[in-house]
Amino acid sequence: MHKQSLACDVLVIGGGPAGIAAACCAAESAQRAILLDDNPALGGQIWRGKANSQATRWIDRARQAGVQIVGGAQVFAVSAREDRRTVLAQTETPEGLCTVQCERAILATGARERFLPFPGWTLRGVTGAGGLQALVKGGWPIAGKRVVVAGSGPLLPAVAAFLKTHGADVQLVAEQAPWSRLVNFGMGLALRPAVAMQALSLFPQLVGVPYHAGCHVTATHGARGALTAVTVRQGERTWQVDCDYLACGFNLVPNLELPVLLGCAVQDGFAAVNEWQESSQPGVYCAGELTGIGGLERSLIEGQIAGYAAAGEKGRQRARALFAQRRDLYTYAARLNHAFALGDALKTLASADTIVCRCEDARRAQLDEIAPGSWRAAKLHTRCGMGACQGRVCGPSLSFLYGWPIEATVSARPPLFPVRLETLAATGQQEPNQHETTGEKR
């Protein structure tokens, strides 16, 4: 197997519209700029698969300043060795292995959507909102199926919306969170039209579709390994839709793989930063999901300010003048996270037999046994964590159930993701050790 070396001053992983608004700055700033992203096509999950002219402006000007984008890249490992980093990427181009070497990193890696154990979510067709969203986007038949939206977070009306354009028969819904908190976030975005705009635009698509507020999923039905109906609760009441996918999701957690692996401090769930996007690794920067769910905004507005930030001190005063709008971004964050903050009663959504770790069997029973345990406990008493996804689908969830700092579900051992052999093989050593991986001395 060849490998594909490469080198640059400032590396961008992750090409969502933090990635590439970091790739633009660091690239006008005079900067030889690399983006990495482990989809072909750049955009992240918000702009993949859509005509939508912002991004194609973002994306044009990222190559117009001579940003070397490389997709289908998945990175699994770094090494640092005095003041470079070395990424190593797995790619499905004939070479297989794409090295990487870079003075300054801007990590962009996005957030995924918690999962929340009930009684039959592992049955076939319940799956993510996003997800489901991104199945019909690379072509899943959607038309004439039956489809319950459910969860928390802006994300879904829009994802209702959108399978509904695509011919879903959408039957409900769903938001876990209160009218009250609602009415009031949704009396603050008169303060951002944009975003009322953006929202008030959805209402035609959505006609017909019954809405729910304080209302959630409490367990599915079917028949056959596959999914036929859903149970759901609105105060006292409970009542019974039939449907052939759950699209849930609750909320969105940063993917913080990359960030813990390089060291970066974790604060409240979240890569913490300086003014600058910096986080307390020197020359390594975060944007987007991984410091705050924030919505697009945020993401770019943070991706400009790492980009211009890496650039070093010219590129630092063109970062200053964003700081009034990311500060203004981020009251309106703080706003959109207290009103769909996860209420208490989904805490107890899963029933002793629940299974709460797909990869690896294990039941909310046995995890009620080393309560209030630990992460460490849960995976050396039932291997919780430790099956294919590493933690990924479990690890939220049951930070959220008990209470356990997400940051301590991560799992951040090289390489990151399934590698093939041979891709491990053209790297010259099997596994990075810890050491090298996080510029740690022996």
Contents of the next structure:
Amino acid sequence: MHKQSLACDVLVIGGGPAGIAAACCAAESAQRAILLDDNPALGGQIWRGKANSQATRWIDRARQAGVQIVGGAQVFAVSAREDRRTVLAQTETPEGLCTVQCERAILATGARERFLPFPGWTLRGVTGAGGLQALVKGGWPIAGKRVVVAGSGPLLPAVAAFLKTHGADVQLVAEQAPWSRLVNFGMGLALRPAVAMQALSLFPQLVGVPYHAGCHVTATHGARGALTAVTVRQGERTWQVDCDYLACGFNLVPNLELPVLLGCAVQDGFAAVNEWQESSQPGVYCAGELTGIGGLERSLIEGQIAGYAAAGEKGRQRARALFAQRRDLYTYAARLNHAFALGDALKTLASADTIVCRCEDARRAQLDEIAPGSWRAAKLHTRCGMGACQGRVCGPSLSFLYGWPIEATVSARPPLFPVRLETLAATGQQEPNQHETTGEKR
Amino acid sequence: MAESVYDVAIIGAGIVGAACADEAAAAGLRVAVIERGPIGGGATAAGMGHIVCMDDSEAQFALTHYSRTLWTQLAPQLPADVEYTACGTLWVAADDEEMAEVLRKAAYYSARDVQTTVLDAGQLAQAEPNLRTGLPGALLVHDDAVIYPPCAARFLLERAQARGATLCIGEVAAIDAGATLVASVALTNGRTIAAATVVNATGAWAPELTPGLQVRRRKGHLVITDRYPGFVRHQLVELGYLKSAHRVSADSVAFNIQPRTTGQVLIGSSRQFGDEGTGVNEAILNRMLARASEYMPGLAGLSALRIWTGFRAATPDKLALIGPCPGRERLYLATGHEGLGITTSLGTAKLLVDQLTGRKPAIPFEPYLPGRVTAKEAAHG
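Starting from the form predicted on its own shown above, please give the structure in the form predicted together with its partner chain.
Let's see the whole complex now, leading with the same chain.
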């Protein structure tokens, strides 16, 4: 089978804003830089599928700086070599195994939506908020469909506005955080004009869409496996809203698989880094939503700092110049995370027979029965988290429901993604660049 | 402070400890089970869950056959999550020499009332269409089965608890099982559990609690795929497995794959001494997958979901240790099952409780007595 091996000074994993910025800055600081992404095109979740002048500028800058971009490469294993001075990443590309050896690694794997289970969430028509947005970007017809957007976070009004401009009939945005917190956050927004403008610019599209705070979906109603309505609750009041789609997301959780596999420390649910964005593992840097949720600007700044810092002393001087900007963005991010913290009421949504792991059809009652409870015991006895998504969906939701640390629910062992057996078999072969002798007798 | 005195305190709630607890409780003994982690979280979780009749030696045959019969009897009571499936084992021959072994094995089993069928090349291809062409045949052992071991361990433990056994969660600091009237187990959380007899059923970790035991960790790797229902229909094992598994020193791999009820394919196997890390060894993984693909070329294109490793508790003569620990009269052992702990857990539990209660055993227990293997440093504490 085809096998490719590459080497560089700085390897950046993740081609979203943080990763692109990191690769640019490393390459501009005279480092041989490789940028890997699992998608064929760069951009990450936020820049996906739309012509965006900011994205184009950054991607052009990376090309000009000489960054070697490898798209369609799914990193399924990463390890520190015995000398602790090099890191080896193993990826599967459409052509086969591709390994990259580097002196320093910058992880910028971003975040994903957290989904919480509630009765009926497996009905057809219930999707992730960002998930539905991605479907529509890909051409899914939404015009004239009734949509409820629910969950938590600044993504919800953005998704609602996006769907509305694509012709959806958005019935309601249900934000679980109470008004009191949102108002405090809003006051903070006034201190950040750029962000406030961004939020305000959504409002024209949202005219006529009720935005309810302190409100969440408690149940869904369906016919023949498809969603027809949801029940929402706000304080003591509950009512039913007819809809074709429920787009749900309960904030974002970082994709911690790579940092945990490399032994990077995790603190409060995010990869812990020092002022240079360097993790507890020397030579391994983390940038963007791995280290905290705070939006595009924050990811770009962190990526630049990581890229410069990974380039050595000279780069570090340029990195230092960005510290003040990062500090401001951290204040914003902290307010944001406080405002949208998940309320305990959400822990009671799933009933005994609600499916909590969709890959393996594990139900809440099965998990409640396990004593002593832990992610590992839950996996062993209910198979939750053992399916193709490797716990990426149910891990964060069970972490919230049962109070397990998020890093304890991270499946941090290779393969991090399903990988063809022939690719896996190729990892142990002795000499990477040698063609396998055919007909070798064992 | 010591709590009430149990008849037997079993350390380890893997499938062997759970089965022993269930059997002891059924016999009317007052039982405590001590476990530090999830139920069935050690080799029980790492193993394949193959219920198999083996014929390496008469003693191995006796225990595996007896145990398999016990599994067949238990099967109707097992909950669905144990996934008991009597898919049978196909011992696959790669050449004429191995086909001769098929016939020898068939004769051996027939003489001992084990139902088998010899398949020729055509029948084998029909039974398992994804095997490579040109294989001369195989031996089908009908009543071998597959289970999901963690849930089996949990079923046995919960049945033991329903019969009065107590589960204590905690890590053992020390066992005191000398010539005193009562043995005791001290936990790191400060608890002490007193019992007439203590049973070390901690698998490959047994020597940590009982220094000097001739039990070594033999590492294995397994890979599980996404769901491909019908891709494999029987537990498939190469006959060369006998050659490789017998080798006590060198690292070895064998074609050994299993259909799960989920439609997933479980791919083994590897055996290594001296690698104490839990990480994946890429070189041996490569050999293992290459071996599997030689027999089943279509595997190469399947999607692998997970890889894991585990440690078998290996003894020098490849037989389990079931019975009193020499020099420590209140300590019994139920370990050293190597790759057969899932199969022989039920037989082990019977033989252990036979010895504890003086019951008449269904098969002789002498071949498995720990005293046959001289402990290097007996009589600690």
